[in-house]
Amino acid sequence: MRRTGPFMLRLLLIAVVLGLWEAGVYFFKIRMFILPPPSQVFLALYRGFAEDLYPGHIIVTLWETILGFLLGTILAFVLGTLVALSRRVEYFLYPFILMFQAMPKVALAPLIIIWFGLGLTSKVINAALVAFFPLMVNTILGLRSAEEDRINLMRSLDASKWQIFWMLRLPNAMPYIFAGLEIAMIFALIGAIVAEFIGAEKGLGMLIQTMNINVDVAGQFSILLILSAIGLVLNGLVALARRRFVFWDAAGQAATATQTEGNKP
């Protein structure tokens, strides 16, 4: 019961809002154009699915995404891990990492679209520089929490480094990781949607500019509305994942719990 009430008023502010939406987009008459109501939303989004024109495009971006974020990801956590252990690496490389990381990614995505085509790759490496850097600098943060008396103590007990590291420095650096991830998941989508605006075959962001040429807003939001759907479902498997893997992180158990109790039934 008590999970059962909060999931009822947020549905219950989900319905107000989008009857105020309603409401207000006939008041005032804005025209469709420029804020089509729900209730042309929601209808746009059914013809969407009844004439087999979503599922395609969800499932290109979707592959996107999901192959973006694990390469993104693995290069992250590798570079992580090397700067987090060696000074060295640390001392020739950050600065480039730092340098890149400063480049707006939306001003790369044209350059990448040359460079690889319109087809699957130019989207799969634009998510994967997207996700790369959130999980990299967390990978950075949480190999580097460590405590030094624990270090120390491995040590004395004639611990090598890779004990230390596996046994030590990536269960502590687990939270962050994942945190990294979750942040690396929404990026990576956002990612290959930047690069489907810019030039793409298939997509959901393809066909929002296809939208948008047609004056089509009401279909635009129908796709705004599906990605948000996506967004959500890949971030809750990154935390459940999360919640699976790091089991002795009770602060994290809390915070996933606060942000998805109001979802259980």
Given for the second form:
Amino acid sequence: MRRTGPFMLRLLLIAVVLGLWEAGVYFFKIRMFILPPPSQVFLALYRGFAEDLYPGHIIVTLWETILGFLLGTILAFVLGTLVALSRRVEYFLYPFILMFQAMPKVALAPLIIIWFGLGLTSKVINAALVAFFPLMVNTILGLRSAEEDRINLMRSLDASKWQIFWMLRLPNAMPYIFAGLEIAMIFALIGAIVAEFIGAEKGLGMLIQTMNINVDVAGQFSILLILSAIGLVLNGLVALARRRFVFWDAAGQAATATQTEGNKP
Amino acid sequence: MDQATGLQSPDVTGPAIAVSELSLIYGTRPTGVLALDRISFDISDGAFVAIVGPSGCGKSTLLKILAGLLPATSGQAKLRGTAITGPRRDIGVVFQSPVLFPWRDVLSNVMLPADVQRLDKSEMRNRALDLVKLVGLTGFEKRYPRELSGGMQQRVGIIRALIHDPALLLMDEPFGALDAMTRETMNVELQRIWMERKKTVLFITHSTSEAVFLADRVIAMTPRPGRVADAFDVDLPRPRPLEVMNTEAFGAYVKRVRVALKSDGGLD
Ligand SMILES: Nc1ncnc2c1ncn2[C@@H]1O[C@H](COP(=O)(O)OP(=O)(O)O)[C@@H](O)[C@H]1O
Ligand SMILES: [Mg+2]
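I've shown you the form predicted alone. Could you give me the structure of the form predicted in complex with its partner chain?
Once more the chain from above appears, this time first in line as the rest of the complex follows.
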């Protein structure tokens, strides 16, 4: 009951902003190719679906994002685990990690297009590359964050290294891992779109490029809306999984501490 | 870790624990900290022994050596005739904080040692339920640690250390983080558990009254370097009610600990 009030206010605020935008565009006679009014954006959105133009591109971009996310995060989890558990692996991989972490990964996209072509592969690889680091960093942090007392407890019970990993380090790392997955999901989408900008046959990023050339600004806005919706849904799915698997860390305390840890797309 | 099963062949003639000339240096010789300086004492089977001393006198260090978590620099500690050289399955440890795993509910936290040591599931479950009942937590088996008060969490920590039926229970300031009222309740409760289960207990504390209240024998330690300053038996009838703290005999024991620790400035 008490929540419906603020919720209605929220909707009202959105309506007011859209209304002001619409009125502003007409009042100041802003031209369509600079800033279209929201009504035109929604019209473009409607047409895109009515003419069956958007769904194909959406599916391509979604597919690239999800495959890239899976590839990147699986590799990141495996490598992160190796680094976290072995000082030697860490010692030898550290220079590479440092170099790649400082580098804006999206700057590699043109090269990746040259190496892997205009099709799906290059997009998946680019998305994976961008999604990789946030999860690897968080996996390492999480696996190393087990409190000394907890490790001592396990050791005092005569637990093997393997048991300490399965029964302590891994569950302890879950909040960090899920925080990493949430970032990785959004990053994968960024990676896929950027790769499509550089060169693609299909996909929402390519569609934005085409519309840009055709000065279809309302169309571009409609794609932005779609991308934002895709981002919300994908992120929501990971958040849903987190609430299931990391139910004990309801406030996400461990996770929030790591969100800003040197991650750049 | 074959000696872990040393529990089956107890050395009935000797003491349960024999600590002789135990020293520990943190770091390397010239700059290292001498945390324990030739500590010796025995604990007889089934006894409740308290080690009392100010912070930094090496109590936790001693406990870590006995738990097999830290190798001694020299000297040795024996449990039922076999030297302690690493973690052993016949020892249970209770730490200052309850150290519960937040992803396990009460019952599976209690079962942790049984899971690690792959003991019979259904038998251990029944034992766990018994122990939960022993500390009055029946009804909380499926609750998660964050839903429990500090005192309840520490109760779980204690019964977890009992689930695999260890020969020795090591406790490192287990009630140090609790408020004074809860602490007294827990002391009475621990005495009751000990009287029912008859384990050999080594209880570490920096509270003189807690040591005298709980123990059959009190060992007072002084810091820098950690040494045994005094050791004596506490001859008060059990079960001891909290009111025993107001008696003259109790006061005399507490005074004796204070005197032993006085040379180094005494306690907080
Ligand atoms: N890991 C360590 N490295 C170096 N010095 C330590 C370490 N742990 C403890 N010490 C030192 O050893 C002494 C005894 O510590 P500790 O056993 O924790 O004392 P207590 O438990 O009685 O407070 C202290 O002076 C402490 O600073
Ligand atoms: Mg201590």
